[in-house]
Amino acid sequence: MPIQTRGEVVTVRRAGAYSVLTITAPGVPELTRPGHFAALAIGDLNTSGLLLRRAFSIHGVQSRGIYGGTIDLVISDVGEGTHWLLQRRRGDAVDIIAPLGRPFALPREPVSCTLVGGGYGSAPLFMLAEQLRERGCRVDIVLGAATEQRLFGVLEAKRSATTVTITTEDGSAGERGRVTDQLEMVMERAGSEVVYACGPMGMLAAVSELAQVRGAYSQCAVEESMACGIGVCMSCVIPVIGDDGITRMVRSCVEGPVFRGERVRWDDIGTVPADTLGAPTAGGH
């Protein structure tokens, strides 16, 4: 069960184009698994228009130390809510609900795993890499972004992976192009059996398709807007095929954010496919 707690800001530090926010969250680190996220309340009496919480993947946790438990969140300053968060200073209070969502599933046996991250979507992959290595898995990491500044976690990746492959669309770091331009080569070289991915929807769709072609099992953490984070508002639903072969509109914040890649109907996100359980009929009945 998630915990709602009033945390305090410890630090806000720059990381390329992003910022890493560290907040006290007693009890949360012990419950957190790779792929979980946190939902933070935004604003105060002077910013009452910011009603909805903001959801962020949990990048790291620390259960010990003088703060009694902290979480790290990677934030891009792209709107009024995130800008408010990044103006917080040491000791400022932030209301947190965490850990939320369905995390990545870990393999029972040591297997070769490739982790793929796009931009700051790579945030949850490093905690995942650590736990995979503890299970004896080989870990290879592919990180991509539009530019070098928008990459996240390159040094962390080099500390936790057998190989690290970097791509940027403008060629400012690593190989010019997208992660999928290098992924097949990485998977072949490593003999990858499992692929984990987190990043933009278009990247997840391409990674999932490539993994399926190569016969690898894929898990994707989707980036979908989550207004409440607890499954009430239904703003983050996407079409997913169930074990019974039937498509349902499921909530990314509760049934996800991690889904089996081949189960997500990537091309239909943003719509309700006609064959979805409960979808409106042509006659409106």
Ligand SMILES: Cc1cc2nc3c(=O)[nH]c(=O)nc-3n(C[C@H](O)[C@H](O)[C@H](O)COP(=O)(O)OP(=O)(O)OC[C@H]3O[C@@H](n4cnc5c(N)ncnc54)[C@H](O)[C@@H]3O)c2cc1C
Given for the second form:
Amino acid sequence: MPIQTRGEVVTVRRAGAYSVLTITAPGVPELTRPGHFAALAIGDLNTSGLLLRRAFSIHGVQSRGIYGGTIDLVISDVGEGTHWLLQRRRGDAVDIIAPLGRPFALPREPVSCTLVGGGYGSAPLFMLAEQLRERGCRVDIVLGAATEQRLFGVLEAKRSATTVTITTEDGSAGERGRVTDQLEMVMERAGSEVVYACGPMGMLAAVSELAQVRGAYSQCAVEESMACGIGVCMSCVIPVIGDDGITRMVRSCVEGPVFRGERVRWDDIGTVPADTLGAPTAGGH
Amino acid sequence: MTRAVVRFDTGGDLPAPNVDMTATLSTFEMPSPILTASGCAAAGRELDQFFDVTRLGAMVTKSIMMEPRSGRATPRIAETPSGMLNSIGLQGPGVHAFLEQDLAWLRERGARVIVSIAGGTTQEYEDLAKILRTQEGIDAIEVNISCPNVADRGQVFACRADSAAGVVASVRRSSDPSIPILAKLSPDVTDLATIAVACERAGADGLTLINTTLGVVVDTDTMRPALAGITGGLSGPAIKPIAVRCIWQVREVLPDIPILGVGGVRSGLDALELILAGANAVSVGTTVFRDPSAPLRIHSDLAVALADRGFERLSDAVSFAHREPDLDAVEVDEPEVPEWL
Ligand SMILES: Cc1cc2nc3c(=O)[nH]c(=O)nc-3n(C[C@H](O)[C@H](O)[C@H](O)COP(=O)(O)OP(=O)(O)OC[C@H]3O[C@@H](n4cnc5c(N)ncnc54)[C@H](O)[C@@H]3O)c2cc1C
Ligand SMILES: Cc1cc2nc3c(=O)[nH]c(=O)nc-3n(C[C@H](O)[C@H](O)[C@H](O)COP(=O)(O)O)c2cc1C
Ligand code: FES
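I would like to compare: after the form predicted on its own, may I see the structure of the form predicted in complex with the ligand?
What follows is the entire complex, opening with the chain shown before.
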């Protein structure tokens, strides 16, 4: 169950191309599972002209301490809303709703798991790695980004994984190329049975396909533009195949953001496939 | 279902001022004039995590059609200054699933319910009305006529007095006579008053004003329209003056028709503004996306605003902005007439 609360900024600190925002959110840490997200209001709750909340994966939580419950978010300054958030200073108020969405599903058995993060998409993976290790799972991490500056959590990854593989598109760190260039080798070596991924849609599509080819499960956290984050507006839908084999336009804020990779029709995101339940007929809506 | 903890800064649960907040839309009486808006609250389950939906005037459900409907491709939304554009395309499960899952839940929960219906043909509206007639737990029906009319090259019903009235008449005829029918009008017309009058003559027991107004956002990075559907409906505080204008114009020609005002309400004073212009009750739409518990806050702030202005009953404030100019002078003592005059 989500909590709506007026959070107070504790710190904003740089981490390469990103910033980590730590903010109070009493009661949220106890409810948060890896893969949950938070939706933050930009500006004053009742007067700001930027109406829509911004969604961020929950990177970490601290349930005790002097601030009585805080969460960490990794924020990339890409536009007006994120810019406003990163201008906040200690003590400033930000309205938060969290935890939201459906988190990563954890395996019951201690299987080998590979975690793949693209850019700030690695944010939710470290909490996940910790919980997987507590269950006795082997954890291997693959992090990729355009440049070294846009990698997030390389040190944290090294603390929590058996192996860490880094890729950058410009070759400024690790292997030159994309995460998916290395993933097959990592999965092979680790004998991985589950792949967890968070990052751009193209990366998720490739990870999901590779997992399927190798007979592994995949759990992918998507990022679709959201107006409400709580399931009431129908803006955040993607085509997903249900248990009954039927494709529906599914809300990624409440039925996701984590989906089983093989259920998502990656190539059809941004369209309504013709065989979707209730799809427009020729000349229809 | 357990409820999310909502921490209010102020207000919220302060003792309510002594104002009678009863609101009526035709024969439907509600303890609060604040409702949700169609398409902005689903069918109540999600919001019930944030506040007790039975405290609302009523839940207005997402417009439902006969068959399941996928809606449009994404992107479906774009943020605009103090507003947003949406092109959801009436995604929904179809009326049968709606009755079994959503209406059943609302009934069990004890919420007051206004069911919104939408159709591509007059027949579809009529069929929906006949199905709803068999159901308990519906307090009113809102007819969303801002839908493309399949028989009229996709022109929306709400754009013409004859097509709007045609839908209203057939829904009125096919529905339980004791249940009020509200026609929800579009602001995107040249002469709203004529359409409002046509709907009233066709049997509408009330009007909902307004639906979204059409807009386009061009993304300057991709240099293409931001929405997959190209055009979208503008909502949020940006359209409040348009809502107030529409309510005002309709109130001028139909002094007694019940009006459910909607458009841009985010505060108690916004709600008051729509009420003063002529709304008998107010729906809160886009604001819920930002602040899910806003409807209750708006209710309490409205009660305070009414009390501050000396109103003992909400109903006394309805259309108050239309009063004769000299009414403001009644409180002033008559000046003594000098003897020499
Ligand atoms: C479930 C989820 C988890 C996310 N996790 C993170 C995270 O951990 N770190 C991080 O930096 N970002 C994350 N994002 C993306 C983040 O929400 C956007 O970068 C942010 O909303 C941009 O806002 P803006 O005002 O700065 O940008 P603008 O481009 O000015 O935003 C304009 C509008 O578009 C929306 N928008 C723009 N980019 C995105 C995007 N990529 N995804 C969704 N909506 C977008 C905004 O919400 C806003 O409504 C996540 C998004 C989702 C849906
Ligand atoms: C995402 C979204 C979906 C909507 N869906 C519907 C709908 O299904 N039926 C309808 O009559 N109005 C729909 N509306 C319009 C609202 O009910 C309301 O008339 C409009 O948004 C103006 O009010 P607001 O500014 O408070 O949001 C929708 C609005 C939004 C933003
Ligand atoms: S963002 Fe509103 S339903 Fe998902």
